[in-house]
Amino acid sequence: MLEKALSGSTRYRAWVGGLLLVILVGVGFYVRQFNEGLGITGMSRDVTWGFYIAQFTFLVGVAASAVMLVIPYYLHHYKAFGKITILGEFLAIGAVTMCLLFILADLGQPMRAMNVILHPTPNSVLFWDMVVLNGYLFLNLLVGWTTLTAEKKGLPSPKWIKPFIYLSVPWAVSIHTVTAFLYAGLPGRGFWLTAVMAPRFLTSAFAAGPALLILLALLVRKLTKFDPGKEQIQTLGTIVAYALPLNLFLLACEVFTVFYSNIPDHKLHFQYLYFGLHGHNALVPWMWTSVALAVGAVVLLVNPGTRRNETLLAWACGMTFVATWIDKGLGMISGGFVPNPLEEITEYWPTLPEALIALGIWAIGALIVTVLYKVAVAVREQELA
């Protein structure tokens, strides 16, 4: 089947173009880091993680997010996520890809990745979410393939996928808690030490993900003959109007909790984020740009009549995913590690080669997408055919 995303018109050709230049540049920059070392990144003795382990923890919420189709179509026979269901674990393949490749990235030399394989220590987190994010891009490739074969052939899905697809919906949750308890195991660090940490990561990640989701399948109705359906996208909708929401709930609550506690080493991280710290404040108007894209969102979606309106749910979409972004792909992991447990500022910034190397993964995480979804789609017009 994969052969279908040889061919296409010249819109998809000039896109696929654009992302394999992107890619090259990327490359070329990480062949850079490769041999000067993670020195050309902005990383630092006190702020160790930066811009790729923020994108790998933004990301694994994006897979964990197909869940949130499975679920319903196959634990409750929704039937109406039949039609893009494979679109959302199609997505998880490329989300879990780029969280592979960003870890990669950080490592700084690729070889370093097989010390999990040829050492293994089960007692660190790490090894697990090494386990999980393989075991749940298996887990995808697996379902996604077969079903969609199946689909081709006009055949029902063979029963022996069944279990790996209930297997997957625990093994969805699992990747982004355990990446949540990277950061919550951590003591030194109070912006990260809280028990809501994995809600927090798991509430974010199913309003990002279905937005994202949301947006594609527009997309596609747009660009194919393939409908992903109005109700689909209103069902997706309102988990995202769920979802948001919570999310904001349980931030207030951590905000609520170290405040009113008044527990100083964690009311510095909050302070840096929000207010600046001592003439410190590159990610204020971030952070505050999220919470407003954030609050307008959730104006959008809880109002029926509004969230009804395709464009404006697309917008709150945009903004949704925008957000969390902001929120944990900048805002997560330099507010963990600035200030340093000895109150010492060290700011943190992506250089311009940490960008691009990273815009150049994401490149190639859009590039599998486009792939599979182009496979997808003409399964599902030659079914319409």
Contents of the next structure:
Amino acid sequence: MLEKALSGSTRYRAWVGGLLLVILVGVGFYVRQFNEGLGITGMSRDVTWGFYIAQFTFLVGVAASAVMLVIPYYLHHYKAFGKITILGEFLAIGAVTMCLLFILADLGQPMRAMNVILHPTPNSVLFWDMVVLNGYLFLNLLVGWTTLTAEKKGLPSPKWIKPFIYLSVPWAVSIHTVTAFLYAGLPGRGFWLTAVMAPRFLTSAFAAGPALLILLALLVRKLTKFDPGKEQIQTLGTIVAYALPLNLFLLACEVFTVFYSNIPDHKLHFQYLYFGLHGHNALVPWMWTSVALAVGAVVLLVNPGTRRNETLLAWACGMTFVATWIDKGLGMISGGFVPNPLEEITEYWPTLPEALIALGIWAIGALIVTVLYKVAVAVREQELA
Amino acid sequence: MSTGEGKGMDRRGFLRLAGLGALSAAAVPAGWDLLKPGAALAAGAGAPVAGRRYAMVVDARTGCPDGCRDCIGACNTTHNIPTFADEPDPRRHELKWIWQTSFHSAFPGNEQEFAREDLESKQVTVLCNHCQNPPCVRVCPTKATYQRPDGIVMMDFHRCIGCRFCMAGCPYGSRSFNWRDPWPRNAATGEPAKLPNPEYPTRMRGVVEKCTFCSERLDRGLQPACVEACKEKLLVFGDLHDAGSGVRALLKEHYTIRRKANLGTQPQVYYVIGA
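What would you give as the form predicted together with the partner chain, now that the form predicted alone is on the page?
Up next: the whole complex, starting with the chain shown before.
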């Protein structure tokens, strides 16, 4: 089926060519990082995880969100999602691949990555994250490819795939829960030491993922003969309309606990992120932008009138995606490290090589999603013909 | 809280000594650190000794003499720790095993409005606490960070993948990462830089490192380099399970505090703060 990705319009080839160029630049800078070390990034002794791990954390959410299509379709027999479940699964493949690449890019000794498998260490959450991420990638490849192949032949999906589909539901929850546990179980990191970390990760995932999916579905409708469907897009919009306010509610729960308890080392991180601390305030405008975008998106989403308007819905989804990206892709990780456990402040901002390597990985993800969507859409167009 | 634990420790230490018989108790009358621990350790051929629990007491009452960095210098030289002084911001990539920080940073949350005035300006020597319950060991995905039977938290440079999870896990900021080549080769000749201590293996970029209580020196019967270098004898190192050790004597005599003891990591570096 992959051969369907090899031919396409001029616009398609230009897009793929552009992505390959961005990937090439990213690879070039990665070679430099490989030779010189992570010193070319903005990370430091105090802020030891930066942009790479933040992108990984955000994208785990995008990957997990495929479950928001699988559950209604397979568990509640919501037939309308049959048309687009494959789009969710293929998006998950792209997102998990990016996650794994971001982890690899963050390693100081990438050649030794296999040590995690050669010396399995069940007491480390990172070991379990490796297990669940690779498992989820495998599940989505298997389920996506098998169902699409059956569809291409005009046959129903084989029966043996059902258990894997059901397994993918708790597995999707596990990838984001385990990722949250990477942070939530560390002593002395007040910002991350919260029991709502995993729930908050899931709500932001179920907002950001479907929001991106809506934007992709609108794009697919615009660029191809395949229409993911008005009802489908509206149902996804409803999911975002529930998930995003829940995410903000959980943020409010954290703010209450931290500020009402008045414990300094838990408050400092929030103060740094939203108000600045001792004159350090690199993230303050970003965090308030995130809040403003999220609140604006909630207004557009919960109001049925605006949600039903596809143009406004697209805007709301864009705002949701950017708001959650800032929250997790910038604030979540930096905020946990600043101030450091000795209450000293070292600020972090990614360097240009670091940003370009990250952009290259995003481009790899976009390329994977493009190619897989091209295949899926080609199969659908063949049905229409 | 530290007194309660101290009692438990005493009892355990006592029972152990009783179990070993009068020999060990009698052979170390005034603190085995005076006799050099190696005398006992040499028989073990350098292996960590189960039953020992190494600890350090930092006597921070008078504070270090102005500008004295003897312990830090000795540690840096012994372990080939580079300084990156040529970088625009030497702090960003710096490697620290033992260093001095403000009282506030060493003991965040312990500040008091009307406390002794000298406390605020006091510099406190800090290093890896070799926690009995080390979070860094718990989170390491490859066992590159591990704990010896004698309590020393060790780092295997060759096993480390450089994920830096241990650095997120450590609540004391006691770990460093090699963001760049620790000892770059000479650009003209391609020769590796000459190490201050050729006996100590150097590390490569991309791995985490930390204080090891000079395990390699202990195994040769020597005291940690920082302890040896301190002219004021403000650092005291020894075995907590040895009732006659210098650390036990100081713990018995003074009220000591530990950094962030409320986290349950059981730090094994104790501080004598007040007179």
